[in-house]
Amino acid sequence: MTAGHPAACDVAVIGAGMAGLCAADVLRDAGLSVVVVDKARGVGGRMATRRLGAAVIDHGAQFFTVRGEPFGAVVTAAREHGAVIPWCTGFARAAAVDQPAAPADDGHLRHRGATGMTDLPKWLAERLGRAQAVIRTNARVTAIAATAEGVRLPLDGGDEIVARGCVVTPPVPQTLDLFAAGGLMGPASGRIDGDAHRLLASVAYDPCFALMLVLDQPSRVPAPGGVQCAAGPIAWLADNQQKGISPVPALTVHASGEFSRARFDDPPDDVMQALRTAAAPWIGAATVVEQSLQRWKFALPITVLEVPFVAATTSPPIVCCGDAFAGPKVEGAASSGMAAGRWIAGALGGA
């Protein structure tokens, strides 16, 4: 596309996670156009794999579980497809991460990406482009607003999108932000339904510490590769080459919730060697011959709506959805975007 010429849709979709694929491939079925846009220069959101070194390492959401019907269909497909397999059907339990850890399994299967996290969204993303939506990364939405065209997104660069309904599924606060830039929150006409701003305006999240560390020897995690720790600052541990996806030991630490806020803006340094001492116990005798530190600002939503969507405005349609609604974690935010699709869908009259 080039800057300056709107590029025209039946929906546009903010953010490339699971939310918003899953929304695209409803709305695609259902024959609408669509136009995806992230910031990102990948899709997957917090479905995050990345290469230190020699290590593949996740470093946001961990796996997933299925219970319910919808995204289940997504999985069988995306595992027929070589994208998804089956990991485990539970993990190691300690109180604290210095405490010794027992094994847990409640039989319910936890999934991973054959090769990491992002292997799902990414399977996603190929099938919406065979189905001729469009996907763009590296495009950054600077404002929502409503005009009698229907929704613009302009971008950074001068160009932008614009689309007769718009589903939008970043972090609550960063949608508020973007609602506020074009207007939507303001007198004008179309501002957001004032129920659904008290709704959105009562989510809050938890942000985290994602530390990366590649060892020269195996980790002391215990198998199948993952420690969840009901105390202290941190919350999950996980070994990347036990889990099946790197061909060198490398451990995945998240920090607690409450770590995370205290230390937020602490000089990164100071955040993995407090992480790193913590984590002793679980290194063992390995080295450690790389690291490095991703902050997931709104990590974990900690007020999770009861309703899988909300509609901000209906003329034009805008929807938000994503894990904070309806229910937290992969599945929560695949079946969210579903929802939020369907409705979206049968606003403007898809099949």
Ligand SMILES: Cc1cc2nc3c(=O)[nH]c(=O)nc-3n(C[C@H](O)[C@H](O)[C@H](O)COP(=O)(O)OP(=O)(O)OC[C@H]3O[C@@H](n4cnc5c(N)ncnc54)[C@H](O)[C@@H]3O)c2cc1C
Given for the second form:
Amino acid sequence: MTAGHPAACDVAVIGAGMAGLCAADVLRDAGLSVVVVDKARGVGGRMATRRLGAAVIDHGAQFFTVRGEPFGAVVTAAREHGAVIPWCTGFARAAAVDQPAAPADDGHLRHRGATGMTDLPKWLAERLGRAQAVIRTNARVTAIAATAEGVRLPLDGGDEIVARGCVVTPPVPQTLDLFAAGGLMGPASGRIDGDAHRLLASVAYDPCFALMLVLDQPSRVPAPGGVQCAAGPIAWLADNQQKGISPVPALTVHASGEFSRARFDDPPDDVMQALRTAAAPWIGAATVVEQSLQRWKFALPITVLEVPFVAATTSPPIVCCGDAFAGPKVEGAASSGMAAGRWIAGALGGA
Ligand SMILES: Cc1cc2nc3c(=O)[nH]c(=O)nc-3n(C[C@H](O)[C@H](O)[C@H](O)COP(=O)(O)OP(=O)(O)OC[C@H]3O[C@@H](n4cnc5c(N)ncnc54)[C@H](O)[C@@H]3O)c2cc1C
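Let's see the other form, the form predicted together with the ligand, since the form predicted on its own is already up.
Entire complex below, previous chain first.
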């Protein structure tokens, strides 16, 4: 694709997280041509796994549950192909990070990626590739504009995509920025329906610090490898070795929403020190041999809209979806993406 010669397709999907990939899956099934673009180096969005030294660490979503179809069908297929495996039916719970953790088993299955949480989105992306969908990573959309030809998406670097419809999955505040940059908002344009704009503008997220620690000996996190803390600076700790994805002991420490909001702009070294001190009971006698801090700005929606997607415009059809719609978390994002895909397929007359 060269600047001045935009790539054309039926539907452009912005974001290769669970919502975008699941929307693309539905659109390909409907016989539409699909291009998925993501600004990141790989697919998965907040389902994120990385290496740190010899360790493998999930630093975004830690596990997922399945409560309904059609996400259940996706997970069943992914399990059959070895991308997803069951982890457990509950984690230890502590009243606070420095309190003892009691085992908690509610009988409800938690799943994980076989080698890390990115396995499910990677598997979906490979399946989409085999179905002739195009997936472009390292491709940041800089604006969403609506013209007589359809939706125009300029990319960083000068390329452009033109599509008959568009599925938009970035966190909602970032989506509104893309609409503004494309001239879809504001009194002069009036392209976005007022009710849709009000709904989208009401969505807010908590940030989250994810501290990753590689240890020289096993941690004190109890089986099956996770502790949920009800209060204090830490909300969750996981031992990635016990989880079964890291060859060496390595912790993921997620700060609480309150801590992450209050300390979001603090120097990273200060934040790491504060979280390491709070996590000391679970680090135990181990020495930290490597550490890294990830700052998720839009980690978890704290307002969730009670609709599976929001149609921002109908001509051309542009639909917003993701985990802020009809259910946060991985399953909510996937279900929202599928619902948005079905809506666009209907609007464009897909099979
Ligand atoms: C720290 C943390 C812990 C979590 N723990 C859990 C958990 O244990 N269980 C659970 O079920 N859920 C958990 N979640 C939530 C879960 O990860 C999300 O609900 C889900 O992954 C969201 O998927 P999505 O597709 O809606 O959004 P995302 O995964 O955020 O995907 C959006 C994509 O859009 C891309 N994008 C954004 N802007 C642009 C642009 N301008 N151009 C191109 N691409 C763009 C991004 O790179 C991203 O890949 C957690 C999240 C975090 C951050």
